[in-house]
Amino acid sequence: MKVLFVSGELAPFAKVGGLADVAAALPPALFELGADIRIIIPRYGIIDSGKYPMEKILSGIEVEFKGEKNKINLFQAVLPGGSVMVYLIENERYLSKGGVYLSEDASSCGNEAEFERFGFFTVSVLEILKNLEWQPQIIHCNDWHTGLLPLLAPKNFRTITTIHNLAYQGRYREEIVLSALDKDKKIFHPKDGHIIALREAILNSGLINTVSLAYAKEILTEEFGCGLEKDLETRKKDLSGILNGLDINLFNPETDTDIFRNFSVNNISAREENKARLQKILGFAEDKNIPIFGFVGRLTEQKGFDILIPALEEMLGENTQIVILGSGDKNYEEKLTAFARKNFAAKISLNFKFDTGLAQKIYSGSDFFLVPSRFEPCGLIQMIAMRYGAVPIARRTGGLRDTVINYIEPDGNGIVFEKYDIKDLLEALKKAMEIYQEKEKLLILRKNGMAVDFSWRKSAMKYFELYQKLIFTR
């Protein structure tokens, strides 16, 4: 089974968000199951060719774009730590300057320069396939970056698109797309004067899946469908949900070199040293009786900051410590900074950056982990937190619904709240404070979370089955 996995991001070569982690973890799991799977990404300027050795295997291939002939080169590398082949397309004009995105994040700004990058990447992939001896049976597309591939790919290729976040769609004015690709407007499905890359993927892919069972159901509704729910409804029989996995070798408290002391579910008392030393480096009072609430991720409305900030301000009046690591919306950074100045400096640590080492220390030292998302296609931080013994406080939505089980259940591993409002979140936070005083109950939640199998193998088997369905039943 030959599969080309097409992605706009790939860890560790070029990582911005969770897509990069999925692209780095799912193909190796599929490779182990027997798939001949290869990954293709742009060769961005930020990719360190000294750190990641690569060989040029094709050069001077012509690509028609915007009425001009552009030349691309193809490089080949191996995904670090494994055997999966990675192709990288080089073009100085459109692909190989700077980082992954022209905007601050992966949300798609929708401007012409962005389409030039990912539209050019799309047509370049198709030209590469004309010149490559190895030919896939399946093209596996991911998110809006590759949304036009299922429409433009020759019919001898079977296509599947994974939606990692439906809110990010790649929405471009018709004239931008039509002039760049020189295609008949009739092949597209314009909406409100725009061609939406992810919509084209939904309407043209052989199969569609998203990154959790719950999210696959939610996106069929107006609340979560982001304007594409009617298109998804037409493809309902071809839509499925497969929960993302976790790189359990990377996120392993028994071997992690970024934490202060290694531990396991059978030696969970050793975890206390991580908490004590985290308190010390953050400038907190070193007191095992004070619970630490952690957050790692983007500071955005999606992640719940419009309800989290007022709830935290009330919680800081209690005997608590809160650590936040991440960057994003400057408005949220300013609000957090403002109330931290209100005599709360000794109780809250704000770190507006991303620091992998500090993230691991927060996972391994926090008692509770904050995941109050407005919506969450899958979410990885709750899985990582549980693997390191931190109890998630999560809203029941998307992938959080599929992974976090409320404390009242026999196999409970977290604290779950239903409504997206400050009142429900505050009740969940106060319940966490109560549970913290009940050490046996807290220990059970920790152990239940650490015992869950979040490895990629189970999910990879489901992708393998989708590939088989594409090849053998269509």
Ligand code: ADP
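By rigid core we mean the largest C-alpha set that fits within 1.5 Å across both forms. Positions refer to the first chain, counted from 1. It should be emphasised that the depicted structure is a prediction, and the values quoted were computed from it without experimental measurement. First, how it differs from the form predicted together with adenosine-5'-diphosphate (ADP).
Once both forms are fitted on their rigid core, the CA atom of residue 434 lies less than 2 Å apart between the two forms. Relative to the superposed rigid core, residue 409 undergoes a CA displacement of at least 2 Å between the two forms.
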Contents of the next structure:
Amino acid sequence: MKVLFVSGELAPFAKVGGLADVAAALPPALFELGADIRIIIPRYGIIDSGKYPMEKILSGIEVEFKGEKNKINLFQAVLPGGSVMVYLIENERYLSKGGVYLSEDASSCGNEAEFERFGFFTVSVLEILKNLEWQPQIIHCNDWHTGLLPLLAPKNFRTITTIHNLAYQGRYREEIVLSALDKDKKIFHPKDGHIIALREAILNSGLINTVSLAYAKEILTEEFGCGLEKDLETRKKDLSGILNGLDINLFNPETDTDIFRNFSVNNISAREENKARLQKILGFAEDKNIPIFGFVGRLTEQKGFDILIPALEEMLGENTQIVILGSGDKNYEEKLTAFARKNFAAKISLNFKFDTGLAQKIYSGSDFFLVPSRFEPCGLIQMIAMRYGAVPIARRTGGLRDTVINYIEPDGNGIVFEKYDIKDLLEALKKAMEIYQEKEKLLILRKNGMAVDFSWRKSAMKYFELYQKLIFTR
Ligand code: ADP
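What does the same protein look like in the form predicted together with adenosine-5'-diphosphate (ADP), given that the last one was the form predicted alone?
What follows is the whole complex; the chain from before opens it.
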């Protein structure tokens, strides 16, 4: 089973969100199951070649793009901590300057410049395949970045696309794509003068899957389909949902070097030190009787800020501490800043940056984790939170529905609310405050979360089955 896994993000080389985590954890799990899987990404400017040793294996390969000949080089590295090979394509003009996206949160995916980067990456992958001795049977594409690959790939390759988030589609003006790729318009499925990369992936991939069972069903509806529900409907029998796992070696409270004190479900009291030290570094009162509510993630509408900010405003009257780590939409940064400044500067800590070390400290020191998403394909933060003993407060949608089980004594691992509105979220927050006063209940909740098996193994087996289906039945 030879698979080329094509991704726009890959941890730890270049990470913005969950796609990077999945790209770093799923291939090693498939490798363990016997697949010869290799990853290919752009060699972005931010990738530190001092930190990640790499070797140039191909140079000066020509790629036609926008009517011009461009040269690319191919580097080879090993995914840290494992044996999976990573290919990195270098090209100064389109791929190798700066970070992954023009924006901080992937929302720039419809820009012409973004098309140039990922359109160029797509055709470069195909050129690399012409020059590489190793040949995959399957090209595993991910999200809009690689949306045109299933359409453009020669038919001897089988293709599968994983949709990590349907909201980001790569919607480009038709003439931009047509002039860059020098292809006949007839092979595309333009809509309102636009070619939509993710739509092409949906219509052209051998198989399609998304990152939870619940989201696979939701995206067939108008509410969650982001305008692509009818296209997905035509591919319904080839569409499936496989829940993401976590890299349980990386996200491991027993060994994590980013946290203040390691702990496990068997010595959970050691966790308290993480809370105390987190309070200290954030400038909070060092009081173990005050619950900390944490959030880590992209600041986007998806993550629920429109209900979270007003709900927090009411909550902060209570004895609470709130820490937010994230970057993205400046609008939400301003709203959060205004609200923190207005009232309760000492109780809320805002950190508008990307900081993996701080993220781990928040997971290990918070009591509760805020996941009020409007929609959530899978979501990793609730799983990481649970693994580190923080109790998620989550809306029942997408992957949150599949992973967070509402606490009804003695079962459950989180607090779940149904509707995307302030009232339901506030009720959930109040329930959290009540549970916080009943230490035994809280301990049960923490332990239930920490006991869940979040490893990739089960899910990787399902991907393996999809690969088999692609090879043997298509
Ligand atoms: P999404 O894929 O929608 O961004 P997920 O919950 O699936 O959301 O994954 C988010 C991942 O990115 C998690 O590993 C989270 O810890 C990490 N992350 C997001 N924002 C930050 C940040 N500002 N600093 C550190 N890690 C972050």
